[in-house]
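A single chain, nothing else alongside it, follows as structure tokens in the form predicted on its own.
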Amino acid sequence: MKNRFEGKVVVVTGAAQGIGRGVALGCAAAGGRVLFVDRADFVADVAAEAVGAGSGNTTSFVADLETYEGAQAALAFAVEKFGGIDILINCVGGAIRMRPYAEFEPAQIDAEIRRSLMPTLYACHAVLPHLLARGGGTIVNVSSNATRGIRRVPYSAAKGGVNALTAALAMEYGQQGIRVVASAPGGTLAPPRRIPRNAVGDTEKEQAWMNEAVQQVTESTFLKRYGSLDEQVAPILFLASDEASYITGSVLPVAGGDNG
């Protein structure tokens, strides 16, 4: 597995933190030429970790992927830097707030969709000309098993959109040699985020609602626990690799038995 991405150009979005960080570092360690993309400027530090570990052919790019222009610029930079793109792994997303749906304000609903659907929708569109020019390629979308869950209905809707995008895009571009697949992580243990998803912080009531969601996620799994980052990264690397060459249009639940 050490050289599974040898000769491949891989773009990983959301590469500064969490699952995206682990995926980008994993692709670099497996021989890929990797562009680490995030809107947080410390994504450069993460790319530097890969260089320090001996993966010299990596770099970073700062872009706001909640805008089409950001997605387009990031992918154009990858082509300029590496000569093309073989694999796009979309890791941007995450629930901003946990609360009953009736308690969401309209602007908060929009923010959840903008964060957890639009970056993937935009990046998939922006990468297609580059994959078609390459004669094929692979897109891996990171979805969620939270398409069934409590206290995050707008996020659930966004990830349901990612699943639909995955299936439809795979059908539309399969004959052009483009595979489109998705991973659907469940609850995942991760270090504290350097940039919190909810920048204004959670009220006491919101913390209680979040605890309810955590309890539901844990009890819904067969294993009765959260997964680790490594347990989420490994399936994504597999789906992105040539080992999964006959898998397309599928969403792989990685959630301890809770398929969402």
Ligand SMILES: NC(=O)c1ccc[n+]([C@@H]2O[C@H](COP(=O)([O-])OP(=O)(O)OC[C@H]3O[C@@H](n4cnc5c(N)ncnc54)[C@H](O)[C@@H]3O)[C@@H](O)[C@H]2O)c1
Contents of the next structure:
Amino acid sequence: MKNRFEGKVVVVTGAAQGIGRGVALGCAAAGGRVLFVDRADFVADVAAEAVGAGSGNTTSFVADLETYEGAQAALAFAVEKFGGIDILINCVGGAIRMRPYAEFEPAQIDAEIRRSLMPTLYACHAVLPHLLARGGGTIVNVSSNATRGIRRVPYSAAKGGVNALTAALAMEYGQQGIRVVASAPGGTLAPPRRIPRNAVGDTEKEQAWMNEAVQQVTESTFLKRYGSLDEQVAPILFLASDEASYITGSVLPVAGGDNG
Ligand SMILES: NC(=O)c1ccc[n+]([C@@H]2O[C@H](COP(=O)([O-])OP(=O)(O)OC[C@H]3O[C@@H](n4cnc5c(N)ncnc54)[C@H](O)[C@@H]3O)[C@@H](O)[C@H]2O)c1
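Go ahead and give the structure of the form predicted together with the ligand, now that the form predicted on its own is out.
Below is the whole assembly, all chains and molecules, this chain first.
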């Protein structure tokens, strides 16, 4: 797998931490020229880690992908830096709050859609001219098994949107050589986040609602456990690679048997 992404330009969003970080470093280690995109400034240090590890050919870009301008600027930067784009991997997202739907305030519903649907919708649109100019390419969207789960209905709806846009975009652009696929991770163990999902922090009540979601997620798996970051990164790298060249329009559940 060492040269899996040799000669490919890969843009990874949400690359500063978690699944996106693992994916971006994995693409770089497999020979890709990789743009690490994130809202967090320290994404530059993460891209430098890849350089430090001898992968070379990585750089970073700071953008707020909840704005269309942010998505457009990030993808334009990749073209300026590397001369084109072959693969876009959309990792930005994540439930901000866990609570019964009746407890969500309207602004909190909007925030979940902005975080977990719009960055993917915008980046998919902004990358299309570049993929078409290249004669094709691949988009991998990171969805979630939370399309069926408790305590985060707006996030579930956002990820249902990601699944729908994956299928529809794949159908529309397949003949132009563009593959669009998604992975749907389940609960994933990761080190404490440098950037929390919710900057305000959780109240005791919110932590209890979170625990209910964690319990439901664990019980819904056949394996009765969370996955690891590596178990999420590997299928995403496969979907992005040419080994998956006849897979398009589908969402791969990566959730220990829970299909979401
Ligand atoms: N971790 C899990 O248990 C889990 C489970 C199912 C699905 N997922 C999905 O996997 C993806 C990655 O999850 P994670 O837990 O690794 O993420 P995370 O919350 O640890 O990291 C998300 C990254 O995205 C960046 N980001 C957030 N908003 C942004 C914005 N507006 N513009 C640019 N960058 C922004 C953050 O700075 C951060 O680096 C998400 O789409 C999430 O919904 C995660």
